[in-house]
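Take a look at this single chain in structure tokens; it is the form predicted on its own.
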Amino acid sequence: MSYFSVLYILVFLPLVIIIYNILPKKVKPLVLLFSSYLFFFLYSKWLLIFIFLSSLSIYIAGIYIKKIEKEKNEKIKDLDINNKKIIKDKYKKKKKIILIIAIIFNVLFLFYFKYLGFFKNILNNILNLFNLNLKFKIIKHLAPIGISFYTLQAISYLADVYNGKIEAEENLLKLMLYLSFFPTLVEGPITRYNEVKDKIYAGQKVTYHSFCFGYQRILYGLFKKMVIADRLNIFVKIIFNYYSFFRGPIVFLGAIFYTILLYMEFSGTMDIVIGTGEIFNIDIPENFRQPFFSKNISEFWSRWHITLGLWFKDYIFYPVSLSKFVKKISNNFKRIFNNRVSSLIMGGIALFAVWSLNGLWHGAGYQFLFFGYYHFLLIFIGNIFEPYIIKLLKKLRINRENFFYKLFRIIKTCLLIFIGELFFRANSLSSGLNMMKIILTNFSFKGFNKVILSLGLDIKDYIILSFALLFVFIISILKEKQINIRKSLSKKNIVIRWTCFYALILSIIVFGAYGAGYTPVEPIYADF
């Protein structure tokens, strides 16, 4: 049952809303918890035991860390500074042991379901190199839905409890709801406990305003997915499966279309997730902020999958860059070179760790690791040359805020992103490299018009895509200019409001890519 299915939009969600609204305030969070576990069961059946075990493990670990902290505070009350430090260090080690055990316990589930086959394959390749007559059997396992997302949420909760940012939750059911909340379960966003705990347990009644605002956002997500992403899916599947039959421009167009498809599917899902949250008066963080207006790769990744980027920044980048090992390396470079080189090295090591894990988080395959290292290099090289580019622009008297210069930077960033997403979607790393070879060595437009009309889309499809993309582009420009469209629309009279509402519904029904000849895009990030 995906968020885009009729079963979710017209059956599951309305039933949850009705039951949630008629029951007392105290029971409302339990309705959300039961609905979340039911939603998980409909997706992954009895694999829901793993999200329960994850919730139970972080609950127990959190309580133990809280207990250790309380014991420490009691023991250091009347001690002098030196003895206080000894006691603090002792109890910090105890907390760290609990934290590490709980994180390993959760990561082992993720490793087993998602990465075991990949690493077995690597070991088999190594054994083949040495002609050893030994081979590990690779068995594919069906992973619990959303395991990558709720594992990161579990780690963030524990880390925040350990660092004293939040207090450990003493109610197991509340923690279970945080990890399994059905709108965020499949594709995120990756929420922090302190961001959602107050609203998710508040049990606020669904109002006419929250219902309308929520379903407006849901409809916009459906439009992006069903009118644009599902339509592009036909073209994209053919190109990536049979790329060797096409010339460079068609292959590159496939990469562009895939990037648009990915954005429309993923941001469309986020619209449905955030819209569902709005119905229940629960604020779910935004995960996209007009990424295609970015002027460099770093900015793009601060606007795309925002919550994942922030997670890596807080729980990987900072801990790595501030670790004793990295500081030692940085200090050695500082003695030989200067502060800037030292900072670049320190940041570069942390950045490498982030993008290695980022690549692997997205999938168990060499192409995902390549995807990670590709972006690491672009960002790291950008950090190195940024001061020199600024100096050069000053000498050439080029204003960085000039419209045409900003446009040039946006186009350059988009082109680099298209290349990255080509490898992200490629069936393997070798397929991605072969596709790039075709783009670079066979870039001929001969027969281009005829070919694009033979790849599952006709003139009518391209016209619909053009108008749909223009619609999304205009909304994105308005959002970039900080114009809240829905608030502005809510101030209009009821006729205008409901005309827009029904126009969106009608456009999905009439122009949605479903039925014969169309294959809906599966939830892409659900596999990550």
Second form
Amino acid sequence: MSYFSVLYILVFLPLVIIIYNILPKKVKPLVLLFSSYLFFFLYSKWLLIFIFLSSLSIYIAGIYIKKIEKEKNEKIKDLDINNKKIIKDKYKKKKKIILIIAIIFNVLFLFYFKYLGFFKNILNNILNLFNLNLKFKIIKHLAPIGISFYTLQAISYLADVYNGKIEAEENLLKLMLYLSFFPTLVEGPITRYNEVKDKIYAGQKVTYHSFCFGYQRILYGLFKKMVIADRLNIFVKIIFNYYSFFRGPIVFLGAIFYTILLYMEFSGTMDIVIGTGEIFNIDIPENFRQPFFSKNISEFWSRWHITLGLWFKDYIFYPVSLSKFVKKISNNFKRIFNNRVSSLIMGGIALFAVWSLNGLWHGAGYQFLFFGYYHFLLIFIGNIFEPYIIKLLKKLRINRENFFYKLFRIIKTCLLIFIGELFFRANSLSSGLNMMKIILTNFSFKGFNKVILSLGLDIKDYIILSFALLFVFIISILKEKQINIRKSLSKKNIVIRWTCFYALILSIIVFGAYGAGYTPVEPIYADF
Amino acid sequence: MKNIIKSILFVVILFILCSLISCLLLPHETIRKYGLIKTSSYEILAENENTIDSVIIGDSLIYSGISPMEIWNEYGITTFDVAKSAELINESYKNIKVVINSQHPKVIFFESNVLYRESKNKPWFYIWQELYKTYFPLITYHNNWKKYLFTNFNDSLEFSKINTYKGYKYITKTVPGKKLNYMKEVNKEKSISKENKSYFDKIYKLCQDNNIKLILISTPNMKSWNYAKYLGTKKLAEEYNLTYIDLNVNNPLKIDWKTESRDAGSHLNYKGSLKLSHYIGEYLYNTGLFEDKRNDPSYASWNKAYDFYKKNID
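Could you present the same protein in the form predicted together with the partner chain, rather than the form predicted on its own shown above?
Whole complex next, starting from this chain.
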């Protein structure tokens, strides 16, 4: 049951809302938990056991860590500083062991379902390289829905309990709901326990206001997905599957269209997710902040899939850059070079770890690793050259705040993103490289007009696409200027408000790319 | 209470707006005769009674591959594609039953690909699909906005009154196909499931009872058709003593899969459909069962439909 399906929007969600609202406050969170497990079951059937095991494992580990912490506090009560340190270290080690076991337990599931096949292929290739007549075989299994997302949430919970940022939860049901909450289950965002724990279990009533506000947001998400993403999908599918038949500009247009499609699909899903949260008065964190207004790649990743970026920052970047090993390397460099070089190296190592994992998180394939390293290089090179560029601009007397310079940076960033997404969508790394080769070596506009009209989109589709994109663009500009459109709209009279809603609903029904000749985009991030 | 009334009012107005748009986008002739509900599911009901010579039943291979307007233009024979994407044989049976309510075709072509399609969805899915198609026909016809927007409005009003394509879907997209094992000979036929065979038996009996010649046809399809399926269909045709037209073995229509497919060998595009439509027209003409109706005033709407069709594809 996709979030974009009629079944979800007009049947599942309203039913949950009705049952949730008629039952007493105490039971409301249980309604959400039951709905979430039902939602999971509809997707992944009895793989449900794995999300339960993850919840149970972090629950037990959390409680155990809490117990160790309590024991430690009691023991160090009357000790002097030196003995305190010894006892603290001893208990820290104990806590660490629990943390590591629990993380390994959760990551093993993820590895088994998602990466075993990929690493098996690598191993077989290596064996083949040495002419060894050995081949590993594995049976492929369907992964539980949202495993990449809820595993990261489980790890963040464990790490936060370990670091003392949050108290270990003593109610297993709360943790079960945290990992499985149905709006965030399939494509995130990756929430933190302390962000959602109070609201998710508060059992606040769905009000007329929260219902309307939530469904407004859901409608906007539907518009982005059904009018734009699904329409572009026709074109994108052909280009990426049969790129060798096309010239450079068409292949590049395919990459641009795919990037737009991905944004519309993913951010549209987030609108539905956040909208669903709003209905239940649960604040789900935003996952996008107008990413195409970014002036460099780092900024882009702080605006695109924000919760994933923050997760990597908190649980990979900082731990790696502050680890003893990296500190040692950095100190060595400090002695030979200077502070800047040493901090660049320190950050570089942590960045490398982040982007290796980020690439792999997106998929078990070489193209995803390439996708990760591509962004690592862009960010790392950007960090190296930034002071020199600032100096150069000063010499050339170019104001960095100048509109045209900003626009230039935005366009440059977008171009780099299009290339990255080309590899991300390509059927394999070699397909991605071949597509790039076509773009660079066969950049001829001969027959361009004819070809773009023969790939499933007619001129009227392009007109609708242009209007729809303009609409989303205007909303993005207003959001960028911190103007709360929905708040302003809610202050208008009923005629204006309802006209806007009808226009949005009817444009989805009439201009949506569904039915004969269209293939809707599958939930892209649900595969990760 | 105030909020409940507001919500109901909102939904009522939405339904009124949808109905208004439906009136604009749904084929007018059909609504006039059969009302909104039947119209949404069966386009053929828009045709005058007993005016269709031959009906072609099947899946997307049919609506992509056979253009009744081309057959009309060449031979003056009236045909209609009654086909749905990924059609199941029980749906084909139902469609034939609807067709013979208002038409008496002499020949029904049945696309053999349907014989091998098994239902993947649960029964409730089909009930649900039927429900929304029936009570919310705008979902089926929403894409007709293309006839109105960014075009000459007077033209489009007249255009929408006529069922221009007669079930055909005009797609010019070209995606070349390449498959090395296309129709590679094998010894064993692919068997047809018991359930599908029992539906085929029902179809056969329905045609017999209504004095309709049933013809099995395998239209060009490089991706999902194969020699084993061909043998299975041939066997079925022999069992029922039916004519079987196979257009895959040795590629008798000389389909150029590089330029005449819209999706790498699964379906024909417009260019490919010209060849198949010509073949069907010629076949029907050679049966001697049909007259050329191009100059018959009672079929004037077909000539008008052809003018619109031509205008649209040019």
